[in-house]
Each structure stands twice: as structure tokens, then as C-alpha cells.
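First comes one chain, alone, set out as C-alpha cells in the form predicted on its own.
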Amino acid sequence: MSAVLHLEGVFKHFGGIVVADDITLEIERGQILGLIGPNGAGKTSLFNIVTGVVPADAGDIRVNGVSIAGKGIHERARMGIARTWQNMRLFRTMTVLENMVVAPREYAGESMVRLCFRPGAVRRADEQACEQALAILERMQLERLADNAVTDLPYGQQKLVGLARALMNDGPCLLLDEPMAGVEGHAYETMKAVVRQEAQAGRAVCVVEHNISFIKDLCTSAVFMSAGRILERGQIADLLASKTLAELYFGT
């Protein structure tokens, strides 16, 4: 089964600061792999440069077999490259469902040339888009919200939103970075069964996290990072007996 997201001897730095020391990885269809380690190991920084915040210096990229060398943020994101954020970015001046509905693959109030000449159809994906959303915030037990300043929630379910709206982008792959941050309770259960029913469902799905509880009961495997490299992979259980890990991560 090929890949859907490949990265091969990717390279990054700033300065004298390495951020990714020749990562190659590849995640499939269905599986949420998981990346650990320290703060300062790399892992927002590998978002990073998936998503196209900032560019490799060097290696390649590839989604389901096409390389994503040299595109904006804009096209990686239409390629189907969704991702949460660990302080979560949403719009605070608008409503939940506002927030959600700028956020398909393909927006169409973006376009003046449809503004301007093709207004019907502008209004028709808005319609979809308020469809989806909605269907999306139910499954998140939000829908009731949907009308509500997005400050207006508290912190476990604004990152539910997060979420939601990164769903909005059906694309194949969907990067968390660090989604279960400040969340507990009922929030941490959704959490948990909507990052589960997305990798059912076909999805290629990477999670940086700390928390271990979260990372044992949705990956099966995952890999280790510290200083910019891929110290150790595997599956979660031998990554959890790993002296190194224990050492660099634990500090035991």
C-alpha cells in the first residue's frame, strides 16, 4: 500500500539550529501514528514544513504519490493536507459556525471573479458548506453552539472547534498538534472517538502529543524525536520500554 503522506530526507534549519535532521517517514491510510518526544524536539516545526508554514531546505515531500515541493500553504491545503494548531488560532471575532464555514478545500467566497459574476454559486457552496459544518458539530455534540462567539466557549470545547474546522478540509491526511492540550472530561472522549472514526474512515493521521494515556489507547505505532531526528520507531509498547526514550524523555 503506497503512502499517503511520505516525507524523504527532509532537512531543516535556522540558523545553527537544526529543526529536522533528514526525517523520512510515511503515513498510510487508517493509521494514526504518533509523534513523541520533548519540547524543542521538532515536532510543530515538522508541521511546519508539511503544511508549508515554512520550506524544507531540503528532501521532498510527497501526497498520495505527487510532490508538494515549492507549493504555498493555500495549495497544500486544496492537495488535502488538513491540521489543528496547539493554540488553536481560531477567529475570535466570529461565531462557531463562522469559523467553521471558511474552511473547506475549496472556499469559494475567496474568488472576486465569482463574487462578482457567479454569485448564485457562491451562495449554494456556503449552503453546502453550512451543511457540512453542522453535520461535522454534531458529531462533536456542538451543533447548540453553532451561533455562539467562539470565545464565548471554554477552552476544552473551543479546541473541539479546532478540530471541527480542520475537518472541514475532507482531505486525505489531517495532522494534530498537540489536540488534547487543556482538554479533560467530556471533551477528551470526543476528542478521542472523532480522531478514531477519521482514521476509520480512510484518513492518514499523525498526532503530536504528551499525552502518553491518548497516544497508547489510539496508535499503534509511532516515533520518537529529539533535536530534530527520528531517534526511535516502532510499535508504542517497545517505544514505552525504550531506555532512550525513558532518558531524553521521562528524565529517568
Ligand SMILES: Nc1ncnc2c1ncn2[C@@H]1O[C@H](COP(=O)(O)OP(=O)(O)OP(=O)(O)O)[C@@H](O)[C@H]1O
Given for the second form:
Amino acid sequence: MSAVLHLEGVFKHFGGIVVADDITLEIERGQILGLIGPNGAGKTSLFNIVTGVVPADAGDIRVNGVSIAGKGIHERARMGIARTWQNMRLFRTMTVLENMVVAPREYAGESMVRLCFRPGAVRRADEQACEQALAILERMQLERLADNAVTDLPYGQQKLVGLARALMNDGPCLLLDEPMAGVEGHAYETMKAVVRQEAQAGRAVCVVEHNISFIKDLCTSAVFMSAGRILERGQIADLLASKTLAELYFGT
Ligand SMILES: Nc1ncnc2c1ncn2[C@@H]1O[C@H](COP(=O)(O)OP(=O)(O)OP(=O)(O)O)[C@@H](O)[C@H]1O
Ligand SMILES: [Mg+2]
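Write the structure block of the form predicted in complex with the ligand for the protein whose form predicted on its own appears above.
Starting with the chain above, the whole complex follows.
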């Protein structure tokens, strides 16, 4: 089966720090790949490279066989690369619903020309985005919070809103940066169920997590990164038994 997301020889450095050193990996339809590694390993940087937040210095990234080299953040989002952020990055003065409505793959109100000359089209797109957002919130049992300011929600629910917002982009790739950090109880179970459903629906999912139980529950395979390099990859059980992980990650 050909990969949905394919990174080949990706390299990136910030001054003297190499955050991606010849990274090659593939994620297939329906796969949830775990990406684990110590703080500063380069996990978030890899998501930033894939989503176009920072340019790679070398290497290629393909989505369903199409290279995304040279494409900007918005174009990559339109091609269906959705992500959550480690630090959430929700718009703090907006409600839950407003946060979501500005997030679909193609946000019509973003174009000033369309806004001025085709206001009807923008309104219709907003209505569609609202419907889509409410359906996602309902699925995540958050619909009653749609009109709440995001800052009024407990932390776990804010993390769920971060995922809900990412789901407004229903493209083939979903990248989740520490979705479970600070999430417990009901929100934890909801997060797990929704991520699993997204993969079952055929998306290629990559999850960065320090919560190893979450990785064990959801992923069959994972890669282990340290100092910008992939040092181990394979089935979760084998990975967790590896000496390299024991030394560099678990500190034993
Ligand atoms: N834009 C940037 N400019 C300079 N250095 C950066 C930049 N982004 C990340 N770094 C550095 O790159 C290294 C890798 O950071 P990154 O955030 O990718 O790690 P991480 O694996 O996500 O860690 P954590 O588990 O703590 O989230 C760190 O040393 C960080 O300070
Ligand atoms: Mg990170």
C-alpha cells in the first residue's frame, strides 16, 4: 500500500541544533504512528516542517505521492494536512464555535476579495462551517459548550477543542502534538475514541505523546527520535523493550 504521508531524507537545523537529521518515514491510510522521544528531540519541529511552519533544509515530503516542497502553510492545509498544537494555540477571546469556524481547510472569509465582492458565498461557507463544527462538537460531546469562551473551559476540554478544531480539516493526514498532556478522565477516553475513529475512517495519523499508555493503546508501530534522528522504529512492544529507549528516554 502506498503511503499517505511520506518523508524522505528530511533535514533541518537551527544554528548548531539539528532537529531533523535525515528523517525518512511513511504513514499509511488507517495507521496511527506513534512518535516518541525525549524533550527537545525534534518531534514538534518535525510537525512544523511537515505543515510548512518552518522550511526543511533538504529532503522531500509527499502527500499521496505529491511533493509539497515549496508549498506554504495554507496550501499544505488545503492539501489535507491537519494538526493540533502542543500549546493549543486557541483564539482565547473567541468561543468554542468561533475557534472552529475559522479553521476549515478552505476558510472563505480569509479572502478579502471574496468577502467584499461575494459576501453571500462567504456567508454560505460560514453556515456550512458552523454545521460541520456543530457535528464535530456533538460527536465529542462538547456541543453544549459551543458558545462558551474557550478560556472558561477546564484544560482537558480545551485540549478536546484543539482536536475538534483540527478535525475541521478532514484531509488525509492528521498530526497530533501531545494531545493527552494534562488530559484525564472522560476527556481522555473521548480523545482516544475520536483519534481511533479518525484512523478507522482512513486517515493517516501521527501522534506525538509522552503518555506511553496512550501510545500502547492506539498505535501498533512507532518511531523513537532523539536529537533529530530516528534511532528506533517498529512494533510498540519491541520499541519499548529497546535498550536505546531505556537509556535515552526512560533513563534506566
Ligand atoms: N524555531 C526555532 N528556532 C530555534 N530553535 C528551535 C526552533 N524550534 C525548535 N527549536 C529547538 O529545537 C529543538 C527541538 O525542539 P522541539 O520543540 O522540536 O522538541 P520536541 O521533541 O517537540 O520536545 P518536547 O517533548 O519538549 O515538546 C529544541 O532544542 C528547541 O529549542
Ligand atoms: Mg514538542
